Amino acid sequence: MSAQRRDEGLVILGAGLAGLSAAYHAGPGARIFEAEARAGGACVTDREGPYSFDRAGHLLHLRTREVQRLIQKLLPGRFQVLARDARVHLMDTEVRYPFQANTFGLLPEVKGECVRRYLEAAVSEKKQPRNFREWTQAAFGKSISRFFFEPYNHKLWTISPSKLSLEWMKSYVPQPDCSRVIRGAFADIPEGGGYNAKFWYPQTGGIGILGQALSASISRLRLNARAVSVAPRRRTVDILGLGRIAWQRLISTLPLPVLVAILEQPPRRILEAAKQLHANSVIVVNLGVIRSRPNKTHWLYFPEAEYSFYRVGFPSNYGRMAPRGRSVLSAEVAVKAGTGWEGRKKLAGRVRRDLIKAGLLEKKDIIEKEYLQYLPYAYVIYDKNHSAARKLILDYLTSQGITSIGRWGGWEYSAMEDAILAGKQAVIRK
C-alpha cells in the first residue's frame, strides 16, 4: 500500500478514516481540512481520568493484506488479533452469536420451535424478498426472525424491518447451511461465523491510535476548518477563518446531506434527492466501574425491547482501557435522527437501571465514571428511497469535479476497512 506522491490542487474535507487515508495516499501535495479539534472522525478515544472511551465500537476486520500491511507499518506491534466472543443476550441468557447457528441454550420448546421453522422456510417455495424482514424469514424462518432479526435490527435502524431494503447486508448477515443451525441447537459451538469472527484491536491506547498514526503522516492538515462553502464552477471552497481555497480536485468525506447543504447553487432535484437521505443517531453510556471483569465477552446484543441499548461492548476485555481492578462498559442507544440528547441524564440513568437488570452491574458497583458520547450520524438507513437519492447526488458531484467517499460520504454501510481503501482509491488517477 504504497504510493506517497505529491497531489497538487487536491483539497480534502473531512478528516475520518476515508480523509486520512486519501491524505496519505496523495502524498505532501494534497490539503485536507477537518472542523473538529482533533483528526480521526468517529476513529478516536477520549481519555477521562484512568479510562480510555472508544466512540462506539471500533474493531478492525480486515479482509485484505495491503490494509494489514499498512496497519502494521503506522503501528508495529501494536495491534492484536483477536477471536470475536460475541453473545446475544435472550430470555434471561446468553447464547453465541450468529443467532441463528446458535439457539443452544435457550428453552428447548424455543429452540426446537426454531429449528422446526427454519426447516419448513429451507423446503418452502421461495419468493423474492421485498425487504429485510421478508429475506429473514425466508432464510432463517419466522421464529428465528422474530426472536433476533426482527426486534433487534428495529432497534439498530430506528425503523421497522419491513422498511429496510435489501442493499446494506452484503456479508454483514452470516447465512450458515442446514447442518450448521442444527448441530447450533444441540451443541454449544464456540467456532466463529461471519466477517467479524476475527477482528484487531490495539493493546494499549483505544482504536483512537490509528487515526493519530494517519495524521502525524500528513504534512497539510489543518483542524479547526470547517466547510462553509463550496463553489464547483469556481472549484473554490470557502473554509471558516481561512477564507476560500482553490482546489482543482476535491474529495469530500462530509455527510452527503451536509455537503449538499453547502453546494452553492445545486440542482433542485439534487436539493430534493438529500431529503430522502435518513439515518439515527447513537448515544453512547460509557461507565468506567471499579470491577476487573463484569463480563467475559467482547459484546452482548439485545434485541428486547425492554432494554434501551441494542448493544453492551466491554472493551476491557480487549484492550488496556482501564487500570488493573476496574473496568469499561460501553451501551449503545440509537434514537432517530435529530433527536439530540437533551435527555442524555434520564437516559444514562435507565442504562444504568438495564445493566442491573441483565446481570452486568451491581447495585453495590461503584461507578466512578459516567462518560456520554453522541454521534449525530452513526448508521445510514436503507429505505426504499436510499439507493436512487444516493446515485443521483454521487453521479452530480462526479461530474462537478466532486469525489464523495467513506461511511458517509458515500452514504453507505461500511467498515473501517472499506474506509481506508476507499480514499486510496479516490486519489489513484485512472
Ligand SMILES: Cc1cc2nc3c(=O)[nH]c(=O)nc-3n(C[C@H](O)[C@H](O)[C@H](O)COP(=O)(O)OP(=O)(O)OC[C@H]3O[C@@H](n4cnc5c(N)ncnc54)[C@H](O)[C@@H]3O)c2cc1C
The other form holds:
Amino acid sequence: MSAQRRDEGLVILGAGLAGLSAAYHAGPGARIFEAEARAGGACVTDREGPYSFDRAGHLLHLRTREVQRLIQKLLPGRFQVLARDARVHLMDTEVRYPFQANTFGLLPEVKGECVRRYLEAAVSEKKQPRNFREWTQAAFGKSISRFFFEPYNHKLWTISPSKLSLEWMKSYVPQPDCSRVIRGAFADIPEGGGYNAKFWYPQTGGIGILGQALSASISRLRLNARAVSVAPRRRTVDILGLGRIAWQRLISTLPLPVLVAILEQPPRRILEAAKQLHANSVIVVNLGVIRSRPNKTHWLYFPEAEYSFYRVGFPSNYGRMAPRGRSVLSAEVAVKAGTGWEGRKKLAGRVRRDLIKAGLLEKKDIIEKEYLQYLPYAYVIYDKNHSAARKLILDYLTSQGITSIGRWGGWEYSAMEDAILAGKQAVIRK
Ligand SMILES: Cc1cc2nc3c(=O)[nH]c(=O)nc-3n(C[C@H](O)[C@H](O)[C@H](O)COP(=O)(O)OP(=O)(O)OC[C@H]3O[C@@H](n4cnc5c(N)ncnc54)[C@H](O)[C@@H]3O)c2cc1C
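Following the display of the form predicted on its own, present the structure of the form predicted together with the ligand.
Full complex below, order starting with the chain above.
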C-alpha cells in the first residue's frame, strides 16, 4: 500500500478510518473535510486526567496481510497481538466466549439442557430459518439460544432477534462444530475460535493512535469543516465556513441518512428509502478506578436483562490506559437511535450499581473519573428493510458520482479493517 497517486478533483467527506484511508491511497491531490476538530471518527481515544478512553472497545481483528503491513508501516512496533480472553457473565458465573462452545462452567442441569437441546436441533429436520432467532435455535438449540443469543442480541440491537435478518451474522457468530460444543460442555478449553480470537492493540496511546498516524500522513485535510449541502448535478459540496467546493468525484463516509439529508433535491424514492434505515445508539459509561484489575479478562458479555449493559470492557488489561494501581472499566449500553443521553446521569448510577452486583466494583472503590460517551450511530440494524433500502440509495449515489463507504456510509456491520480496505478500494476502483 502506498500513497503515490495524485487524485485531483477527488473530494472526501469525513476523516474516520474510511475517509483517511481513501485520502492516503489517493495521494496528495485529494481533499478531505472533517466536521470535528480532530480526525479519527469512531477510532479516537479521549484523554481525561490519567485515564484514556476509547469510544467503546476498539480492537483490531485483522484478516488481511495488507492492513497488517499498513499498520506496521505507520506505527512500527506500537502494536501487540493478544489472544482474546472474553467471557459471558450468566447466572452469577463467567463462562468463556463463545458461549455455544463453552457451557462448561454452568450448573450441571443448565449445561445438560444446553447440550440436549443442541443435539435435538442437530438431528432435527432443517427448515429454512426466517430470522436470526430461528437461526440460532436451529444452529445451537433452543436453550443456548434462550440463555445467550436471544437476550444478548435483544439488548445489543434494541429489537427482537426475530426481527433481525441473517445477512450480518456470518462473519460475527462463531459456529463451532458438534464435537467442540460437546467437549466445551465437559472441559474448560481456552481456545474458542471466532473472528475475534486474536486482536491487535497498541501498547500505549489507545486505538486513537491509528487514526492519528493515518491523518499525519495525508496533506489536504481540513478539520472543523462540516459538509452541509451536496449538489450532485452541479458537482459541488458546501462546507461550513469554507464555502462551495467543486468535485469530479465524491467519496462520502457520512452516515447514509445524514448524506441523504444534505443532498440537494434527491428523488422522493431515495428520501423514502432513507426512512427505512435504522441504527441503534450506544452510551459508554467509562470509569477510572483506583484499583488494579477488577476482572482478569479483556471484556465480559452480559446477556441478562437485569444488567443495563451488554458488554463491559477492561481496556487497562490490554493497553496502558491507566497508571499502575488504577483501571478503566467501560460499560456499553445500547439504546434506541438518538435516545438516552438526557437520562445519562441516572443511567450512570444504574451502571455503577450493576457493576457492584456483577462483582466488578465494590462499594468502597474510589471512582476517580466518570466519563460518558455518546455514539449516535453505533450498530446498523439488519431488519427486513435494510438490504433493499441500502442498495437503492447506494446505487443512486453511484449514478451521481458519489461513492458512499465505511461502517455508516456503507450502512453495514463492519470493522476498522473493513473501513481501511473500503477507503483503498474506493480510490483504486474508478
Ligand atoms: C460500539 C462500537 C464498537 C466497535 N468495536 C470495534 C472493534 O472492536 N473493532 C473494530 O475493528 N471495529 C469496531 N467498531 C467499528 C469501527 O468503529 C468502524 O468500523 C470504523 O471506525 C468506521 O470508520 P468510518 O470511517 O467508516 O466512520 P467514522 O469513524 O464514523 O468516520 C466518519 C467521519 O465523518 C465525519 N462526519 C460526519 N458528518 C460529517 C459532515 N457533515 N461533514 C464532514 N464530516 C462529517 C465524522 O465526524 C467522522 O469523523 C465499533 C463500532 C462501535 C460503534
